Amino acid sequence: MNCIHFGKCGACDLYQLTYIDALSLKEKRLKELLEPFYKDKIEIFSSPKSNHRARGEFRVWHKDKKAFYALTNLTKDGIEIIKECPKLLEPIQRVWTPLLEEINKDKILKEKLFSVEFLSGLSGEVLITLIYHKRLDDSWKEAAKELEESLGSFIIGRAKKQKEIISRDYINEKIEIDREYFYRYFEGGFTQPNPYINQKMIKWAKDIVKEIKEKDDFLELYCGLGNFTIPLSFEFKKVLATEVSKTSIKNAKINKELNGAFNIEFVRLNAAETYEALNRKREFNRLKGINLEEFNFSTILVDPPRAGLDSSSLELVKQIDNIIYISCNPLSLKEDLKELTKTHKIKRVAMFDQFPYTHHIESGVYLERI
């Protein structure tokens, strides 16, 4: 990928290397971190070099009565006006320039516009959120409706304590693994930023699950909108998936219906609460109607935040025979593996290049009970 902003914009900090060299650098770092626990081959899943990012958040910079896209610069002491961003998915590229042109033509759309957020996917739909430092009135809604029609995209306006949806606040996405899976991605919810890598991550996890001989029930912590839960659910008898975000659980239940994955129970619990519930330390009204005694978990998937697993989550994970750990931070992964490898052995490790041209490493580890 070539970009005129390499070395100036702070979004890509491995700009000075070729894609292959940057990938090799990250592989080497992951190997070094995991060496105390695992010395075998790491599976490497590469990304398209460009047009791979499904989300984009840009500040709007006002200069000489015009609006420009902007990002924090590489030295983080100012901004870089952005004229191109080759990493964005093609559907976003399609509306990138026309959107800014229309904003600059219309005073109502441009005035006090603070930032623009894009959300798209492989299905091609685009959701655009315009964020303002002003109240959005009927004249703004009228201008935004015309903008939505001209771009063939979905427009949302946000201001302090205000959200204006012109037609809808989500996009539909389709992911193809062993069959087609359908998702609804809502504005403001978490979605995987690289849909090409996301497919590879799900397939990697599903291939592991298919090889497990005794797979009764499935437990997932940090399930989000059901990204992993739904494809993996078809390999198990029953599924319990927990997540702390109300928005994500609501979204996950919609995605469950879209896919007919009726063996899943999505419950709003954080990881520590899930541990307390499953170990009968505490009862929760949110589990009303769900008999935990009926579950016999053989496999667990965790996709924790950058801090990794807390102590109670680690204890819960260690109780399950098969562990699939998706990590967005190899440093916290290393710390968690110090504990997990006391009871389990690492069988497979993968690196997923979710964020090309950055130092960020996404990885997956599969462990079996010793």
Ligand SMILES: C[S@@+](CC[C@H](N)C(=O)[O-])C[C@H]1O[C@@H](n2cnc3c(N)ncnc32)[C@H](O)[C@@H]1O
Given for the second form:
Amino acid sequence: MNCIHFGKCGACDLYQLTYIDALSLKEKRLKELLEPFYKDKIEIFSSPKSNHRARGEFRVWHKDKKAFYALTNLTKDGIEIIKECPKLLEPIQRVWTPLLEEINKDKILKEKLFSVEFLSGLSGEVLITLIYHKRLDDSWKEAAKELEESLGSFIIGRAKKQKEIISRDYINEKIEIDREYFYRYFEGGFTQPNPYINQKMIKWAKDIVKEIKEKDDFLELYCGLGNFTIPLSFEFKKVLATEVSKTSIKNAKINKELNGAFNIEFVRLNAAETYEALNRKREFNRLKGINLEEFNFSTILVDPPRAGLDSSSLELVKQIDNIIYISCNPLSLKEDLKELTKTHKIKRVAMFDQFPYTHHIESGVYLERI
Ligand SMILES: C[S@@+](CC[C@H](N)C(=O)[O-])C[C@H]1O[C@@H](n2cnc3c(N)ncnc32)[C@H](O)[C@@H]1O
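Okay, that's the form predicted on its own, but what's the structure of the form predicted in complex with the ligand?
Let us now look at the entire complex, which starts with that chain.
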């Protein structure tokens, strides 16, 4: 990928190397970090070099009465005006310039516009959130409706304590693994940023699960909108999947219906609460109608935020025989593996290049009880 902003824009900080060299550098780093626990092969999953990013968040910079896209610069002491961003998916590229042109033509759309967020996927729909430092009135809604029609995308306006949905606040996405899975991605919930890599991560996890002999039931923490849960659920008898975000759990329940994955119970519980519930330390109204005694978990998948697992989640994970750990931070993964490898052995490790041209490493580790 070539970008005129390489070396100036802070979004890509590993731009001096070829894609292959950057990938090898990350592999070497992951190998070194995991060395104390694992010396075998790391499975490498590469990304398309450009047009791979399904989410984009840009500041809007106002200069000479015109609006520009902007991002924090590489030295983190200012901004870089962004004229192109080749890593964005094709559907976002399609609306990128027309959106800014329309904003610059219309005072109502432009005034006090603070930032723009894009969300898209492989099925091509685009959701655009315009965030303002002003109250959004009827004239804004009219202008946004016209904008929506001219771009063929979905527009949301946000301001302090205000959310205006012009026609809908989600996109439809379709992911092909062993069959097609259907998802809605709602604005405000977590979605994986690289759909090509996401597909490979789900397939990797599903292939592991297919090999597990005594499958029984499946537990997932940090399940988001059911990204992994739904394709994996068909391999198990019953599934309990928990997550802290209300938006994501609401979204997950819709995705469950869309795919007929009726053996899943999605419950809004944070990871520590899930530990308390499953170890009968506390009762939750949110679990009403679900008999925890009926579950016999053989397998767990965790995909925590950068901080990794907290102490109670670690305790819970260790109680399960087969562990699939998806990590976006190899440092917290390393810390957690210090504990998990006391009871489990690492069988497989994968590196997924979710964030090309950055130092970020996404990885997957599969462990079995010793
Ligand atoms: C890296 S995302 C993974 C989501 C999902 N696995 C996916 O593939 O889309 C991490 C998720 O953890 C959730 N989360 C953050 N802190 C949490 C906590 N303490 N307990 C449970 N979920 C949490 C976030 O809302 C987010 O959905």
